[in-house]
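Only one chain comes next, encoded as structure tokens, the form predicted on its own.
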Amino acid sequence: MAEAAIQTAPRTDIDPREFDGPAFQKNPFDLYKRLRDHHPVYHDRFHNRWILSRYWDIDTAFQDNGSFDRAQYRPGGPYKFGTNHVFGPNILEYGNSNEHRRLRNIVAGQFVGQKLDDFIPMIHQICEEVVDRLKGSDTFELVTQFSSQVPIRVISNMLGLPREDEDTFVGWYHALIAGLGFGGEHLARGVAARNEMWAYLDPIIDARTGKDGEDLLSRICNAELAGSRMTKEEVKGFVALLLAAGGDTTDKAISNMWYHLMYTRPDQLDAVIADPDLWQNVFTEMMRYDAVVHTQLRYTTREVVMHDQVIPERAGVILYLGSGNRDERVFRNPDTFDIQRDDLHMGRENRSGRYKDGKPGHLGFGIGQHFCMGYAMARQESQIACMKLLQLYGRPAPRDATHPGITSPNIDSGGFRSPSELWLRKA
């Protein structure tokens, strides 16, 4: 009896090599639960890092900039920022520093409010153009023919680049994303694509600097805060970052939304068809249930005590957002995809993570100083794209009875969690 009990007892230990295996790449949620229940602060000695997995612990790390920093290197030190990144110099590398605040404050206002609203008609136009390419087809592949096309074409047009160069921009985007991985070949192609894109942008930036213009690139070139503007290299680095932050995440958000309505909860698609405003709920619940981005990295600036553990100074800390979003201590039935759930804030996000309705929000955009600048654009673009697709296809259905599901990319190539392909057909 005792031996049988031991054999059937739920597993509580963690082998850090599990994080590198195909099972975790496919389904990380079982390991997330073991972390939350038995190792809320886990010291992964194999990868030389610490892991936080519970919702409120992750929230604490986001809010506590005095203890957790995003930057690996210190501003003012010998490291030249951007030298080891496929994007070149970009805002993320500067962590909690004054330089990060300077760069963020210069550009953040371009992605919210009236300045974002100015681009909404163009987003509708681009979505309609991509959807038009699908007309006459009874089946289509969502990832390559739709979701990966819309965001990059939107960004290209927001930047005011020539329409005839959109396909080139899409190619650079795919190479840059692959370059975020660890594979040498992917990195080399990513750096080559970045350099080609920068050479292309150089004369355009020169032409638009110092001149009024309503396109995003002109706004960024000339945006000023207390007499400070971005340098040319910073502008180019920001454009590269915009492709990943505004392109890859939105691309995969659209794919993930459709995957869940096709395979996880097809019963809820009828509600969305009856009320297209529910696309905002689909987006929000996707960001909770299985968001595109599952992790963020921080470095401690001093010793931090959590759950009777002491995380040392300058330790790398992984915040598993994908785990916090499934925390049973916060959400009822967290492993159920439900666009009608009443324990999740379903409206627009804000950087404080605190909402008047008293409900917790998803962690997918971060919280606090590093809250995603493009959150409103990603939400708007995803909802508009999905509504346009629904208008064309009525009630689409999955072409295949089964699907391998959402997965993380291979370790040697960058990108975020999404289905590698998703075939739909007219019902």
Second form
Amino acid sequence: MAEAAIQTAPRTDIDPREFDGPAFQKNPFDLYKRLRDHHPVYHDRFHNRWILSRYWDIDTAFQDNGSFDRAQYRPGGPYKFGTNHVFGPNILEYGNSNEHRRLRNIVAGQFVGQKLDDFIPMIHQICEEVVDRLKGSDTFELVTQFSSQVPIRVISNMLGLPREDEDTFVGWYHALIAGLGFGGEHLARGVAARNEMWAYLDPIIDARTGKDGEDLLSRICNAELAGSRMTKEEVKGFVALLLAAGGDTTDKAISNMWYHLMYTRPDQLDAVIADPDLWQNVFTEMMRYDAVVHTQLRYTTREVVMHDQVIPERAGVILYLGSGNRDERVFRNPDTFDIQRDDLHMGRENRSGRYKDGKPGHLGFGIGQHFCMGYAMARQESQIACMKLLQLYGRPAPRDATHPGITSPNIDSGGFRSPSELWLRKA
Amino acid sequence: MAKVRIDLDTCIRAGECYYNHPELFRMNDNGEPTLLARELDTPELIRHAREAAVVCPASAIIVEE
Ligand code: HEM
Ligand code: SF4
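Form predicted on its own already given; the form predicted together with the partner chain follows:
Now the full complex is given, and it begins with the chain already shown.
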């Protein structure tokens, strides 16, 4: 789209404290637009970081591994893996190193293609069980009674943990996730839950190592790539990561999909009921319009020049995926939620962010070296969960005429965006 | 000598080849993979080609030994 055709926001200076306020947590989009229109490379001196907000600039940073790295460690300084992370040592701490490639490739294959297909019947079953418990009620609260129940039970089953332990596992999950978002007392409880979970997993990992079980935990313990396996610590770190990166995100994706069909575009629910294939579009447009994850952080490994601005070496750079997804330079009427839009690649994402249909994809899974490993699983699971709820519960309607809206605990901490409650009733 | 080629008609631009094996594959501006070498004259290059052929979700990488 031609730059001239864009309606720009009034030029205003940005006060970096705006990023810390509750207004931004609720509605970051106005500030995103001011950034895109007038400060495409914004130096936030108050938080000591730089911000990129336009679609193609974010794409560039994701693709340019020579200049932007995700590593949390300082190349020169001491860094002990796992020390500042609730998950312990895990793949998120690695930058663009060979070590990252090694770890990723050992596990990445488990979440796509045939390996994923093997788990689909189980996903159907879990969703049916969870809806079964709601079927009799005229009203229910989606977040606690549905969305937050499905992904964690799916992961527990994928790992091949005994079904009678599932509820305990769900408990650890909630404590761990709370520990990520809030710090303080929650962090302590999160770490305690992680330690309990690790103690629980320890003998199970031992028992499965060296045996060719078909469950995910066995596969991870034994997956070998070019003679290399994960260490026991890496396996445990990965399981913890799976709960947050794979559980909490998908959980919130499901809530967001329903939120938009209940409050943002209730007029599009009929189309979805008539053609369940459209759940795929609901997922994709949700990931564009108000993605679960709005922020990724990178560090420059050398001086970078963008829009005539010089970002120095070793600078922290925030990539606002949530803003790139609303970039009017890329999407028409970006602030309209529309599952029928024809300027967005609606099908499965891929790692390069380039599609044969020539359309741009959403940025909600990242792109490139660290592109979400669970992209296919998240999509399948969200679609199946939404479809099952509709089929087995029947058409829902919002219980309340108005809703406080989607928010995030703290976007800049990586806090995931979703409604905290969503009450539904039988329509 | 072993050779490698990519069938761009079946390739879905998933990018697994160039993100995992930059030693042999690069991405062009359209997201298509390009080859840095066609003739695989070192054991290292052969390994990269074989591994990429395995991870390619579209089976678009063909190694001719
Ligand atoms: C809708 C749900 C999900 C969203 C919004 C999401 C989002 C993301 C994003 C934005 C990244 C990029 C991180 C970066 O660029 O540094 C990422 C990476 C990752 N995701 Fe997801 N994700 C979701 C579901 C899942 C699932 C189900 C899994 C389980 C397998 C998963 C596992 C991972 C892992 C392991 C990484 C790190 C990959 C790497 O560093 O190479 N995610 N995710
Ligand atoms: S891995 Fe296969 S599908 Fe993906 S870009 Fe390479 S050749 Fe194409």
